[in-house]
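Next up: just one chain, as structure tokens, the form predicted alone.
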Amino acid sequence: MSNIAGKAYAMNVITPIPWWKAIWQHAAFKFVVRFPSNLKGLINLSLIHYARWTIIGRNSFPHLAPSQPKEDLHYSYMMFESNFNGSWDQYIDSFSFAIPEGLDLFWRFNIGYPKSIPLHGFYNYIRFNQIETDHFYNAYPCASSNDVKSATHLYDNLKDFTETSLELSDEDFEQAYNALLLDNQQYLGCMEAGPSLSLKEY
């Protein structure tokens, strides 16, 4: 199924933006980088693997050969890419409620952007501009974003335990090992195929 690989869903949205407004959009990106508190809600969303906004200038599209005709574009374009766990609906809802001001800051200059609230207009805007992902490679298809974070924590803690337990007696090793299990039980679990996603109808 397009857009889905294991537990992850890939979203690609390309929206037109007037080339002269793209300059202001670059300034908005720099503002967010300097003051990342605008994205605090996004960073705290555990279902997101990755999210990126990129502006492609109307004269910036690559030409692979001299025979390729040059585009005559009236707009620049903003590309939004993201990988996340869960359904399309869950993601859009979470995004809108977590950083409504941030979404408006990113998309406000794009053609036809209705604002992130109310949700109905934002739903239609994303749905209309979304590009289907025909090829989606996922290195860990059975792992959610939280699974990856848990595995990272567990790896670091196991590495520390290995280095600090080499000289322990049997009794001390047993105590340290039991403490390790107790301290890391929230990171232990098995990764399995996720449930079928309820996708939005296009």
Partner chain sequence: MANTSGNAYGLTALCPIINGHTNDSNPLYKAAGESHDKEVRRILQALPLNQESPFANTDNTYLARLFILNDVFFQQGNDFKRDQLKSKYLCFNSNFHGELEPYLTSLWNNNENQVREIWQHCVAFESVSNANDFVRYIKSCQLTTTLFFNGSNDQPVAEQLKALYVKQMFSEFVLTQQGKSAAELKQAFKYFLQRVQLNDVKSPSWKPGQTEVAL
Given for the second form:
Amino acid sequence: MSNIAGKAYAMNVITPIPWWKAIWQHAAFKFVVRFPSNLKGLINLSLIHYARWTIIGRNSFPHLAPSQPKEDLHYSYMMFESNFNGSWDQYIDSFSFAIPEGLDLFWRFNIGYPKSIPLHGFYNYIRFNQIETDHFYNAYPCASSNDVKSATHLYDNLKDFTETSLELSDEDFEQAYNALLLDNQQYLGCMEAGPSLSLKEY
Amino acid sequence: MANTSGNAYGLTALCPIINGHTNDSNPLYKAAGESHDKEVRRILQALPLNQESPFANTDNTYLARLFILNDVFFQQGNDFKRDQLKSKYLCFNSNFHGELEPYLTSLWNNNENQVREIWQHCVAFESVSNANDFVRYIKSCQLTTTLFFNGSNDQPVAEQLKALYVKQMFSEFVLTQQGKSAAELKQAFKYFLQRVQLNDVKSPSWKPGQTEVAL
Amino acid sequence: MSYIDGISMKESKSLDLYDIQGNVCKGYGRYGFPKARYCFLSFQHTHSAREFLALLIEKITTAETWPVSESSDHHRIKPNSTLNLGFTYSGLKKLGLPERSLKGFPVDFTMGMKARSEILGDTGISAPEHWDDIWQQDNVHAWVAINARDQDAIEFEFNALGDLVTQHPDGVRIMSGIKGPNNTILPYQDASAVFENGLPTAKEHFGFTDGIGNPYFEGCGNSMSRLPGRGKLMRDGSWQPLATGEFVLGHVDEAQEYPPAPEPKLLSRNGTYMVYRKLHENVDTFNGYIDNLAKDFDGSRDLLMAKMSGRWPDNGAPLTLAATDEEKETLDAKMASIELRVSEGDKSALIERKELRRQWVDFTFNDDKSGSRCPVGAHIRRTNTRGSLETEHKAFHRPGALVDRRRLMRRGLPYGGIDEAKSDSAEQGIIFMSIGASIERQFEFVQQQWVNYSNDFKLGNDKDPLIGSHDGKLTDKHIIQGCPIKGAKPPFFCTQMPRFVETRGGDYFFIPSISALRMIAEGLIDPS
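Given the form predicted alone above, produce the structure of the same protein in the form predicted together with the partner chain.
Then the entire complex follows, led off by the chain already shown.
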């Protein structure tokens, strides 16, 4: 198993939620989508490639054939699947420090959710309900979500620059090039393999 | 409530795994096999990684994972009821660019043997014999995403990889040019463009799943 | 006697400063103790080691506030020297702590610093196999620190310690194996502030002014006047003390809980952890690199150095206050005129000076998002991000939400540079010590994520220009961001950065409370 592929960590958390509260949780997510300012903290943290919350109704686990026994559950379930940069502790820490209210909104109606502060209740809740990944694939192990975003900006800007500057005189080119560097100086970090996230050796 | 965020698609599928032993049909040889879920787990854990992963051969996979949901676990208490799943589920979670059907078709077409090997232990998978069947099968196991947070972008993977390649190359290029004369700089930049081929998305570029920054 | 601090402080929390070791709350260097000697003990027989410990406890300096004399100059009545003590995990084992108590220590501490080298970037020339001999064995059990006003007092206290050790030949010995000046191998590590004109300075051997922005926590016993810039940044721009539990176990921390700690409470409460690192400074390499690069750099050599550290080398003024040579001249002139008026007895100048000096510490990077003043990757902006990681207003719970639990209480002093000329091969550097309630969450995080990596700064894998584990590769670089407004200056790149600072040894120590020390010495620790 490995929850790690390069700079990304795969987290799966599945938690029970009473079926009627699942409706409220749906509403909470609708609220988030309707007022995206609720996602400001998550965007600013900038540690996630893609993350998804999926509510599975207690009667909606896939049933494919009569030979498969039908599930008979008391609760609905919420599945959280995140692809983030950093180690487990760093991610949970950062989330809990920076957006405690946001986390509480996302898990608010789940059974046993302790709130994100104090931290160790939240730590234990996530750890306990986490499921290990058996195979994890990442298209760009050397790139964080920040690297991908800055690469995309830089690539676009470089294409634009190339279209307008190659015919310039040497001196004008130099000036345009310097302006390009200035405009893109925040995208010029170099990539390498990321810091070690695995605790396997520790 | 959507499986998409712009052109990014989030797939979550829970595929029930057959209960019991792989040799249930032949009790004499039972000792030779394993339960279906263990077989699946063994196969998943043995899948080659990174550039060799079947997802590296599947067009437009950003990040994908496979795991097994054995049961639901949660802390108990006097106020809580106990739940137990009657099947174990193979969870297939993928974030990719584009639409579901072509994505799943690509997964099947480029990795048919691995797909069959992985999913053979799932309920009703014996009815799957081609890409269309596979698409239909996964759709029957699909769950609708409630909230999709896209913290990256929704470009095709080839574009993202090219951008990363260009970023790395350009970040190095600028370091070599500091203090050069205007004429030298322009010359070097032209050479740089020749090398990186900005408008050729395919090549040179990073390969999907590449673990080193150098080509 | 009166307690000036005690009167001026309006803090809700009071700590039992008599129970906390003095180095936790006081940076002795700042209190007029510019000299230090660190030595390492190895315990042999538990019983005899405990007897030794029982006697040593008498000498330990606590965090109690030093009284102010009633004479006209209100000087503080201080001891001639201080002594503090910490244990490694193997040391605690050797002292016979019960298994249950030992198991309660966190993994970072139980593994020790050597085993965490990958996390810390202690690789290549900084890898543990290159450390001083003393660290090649696994029997460093305790750290003893003596701080003093002068070398004589150091020698006196060290001899006294030696006598105590000699009385317990079966229990304890002072370990040798520390590289000293002129190829000596010594049983101690001396450290000293860098002196200029006979006076101690806050300089280190590269010439930077160091140790300015230490955190302020609730109950630390320091004057509230030191709070701005050192506590946690609030939404309205004010500063509040950090929670005690960030630095001392047994107290509530910033996550509003008691930090995880071993049992029983009497063992951990008022104790903490300390990271000890001997960081060698390659002064030739550094000076050569700066000299060479300064030729291409549009600005003075000092400005270039400042753009790497975030502070001006000569007086530690932050770049937020003066970001160009011209601004620095103006600042210096302003300071000089204030100093002149102070010397002439102008009382209002005293206030002005205090106000100006406050800005050495009390600042944010809010008006400098692009890094055109203080580069985004500069040393001080990495190791204490202040509110800068909240790039969008009100995105986080608090502007400094991502730094308040990553603060390092820096202790320590430079070493070397006294008995031999400074060079790459000579012995000089910094004894880095950092105190906190979680080594992993605080020191290791800062070292791994902020010093040797840049994702939080959106700069890929770039590293800290001063202490990053560089290897001289083209991409071992630091970006000095240009200024979009002033003449549209493009960014300047420091490339092929060599390893200026190498790790030469160190470990993780538990700094117990006085109560815990006594119980350890008497074998009374009982987690039942």
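This one's a predicted model, so the numbers in the text were calculated from it and none came from an experiment. Positions refer to the first chain, counted from 1. So that the term is clear: the rigid core is the largest set of C-alpha atoms that superpose within 1.5 Å between two forms.
A.B. asks: Superposing on the rigid core, is the Cα displacement of residue 19 between these two forms 2 Å or more?
C.D. replies: It does not, since the residue 19 C-alpha is displaced less than 2 Å between these two forms after the core fit.
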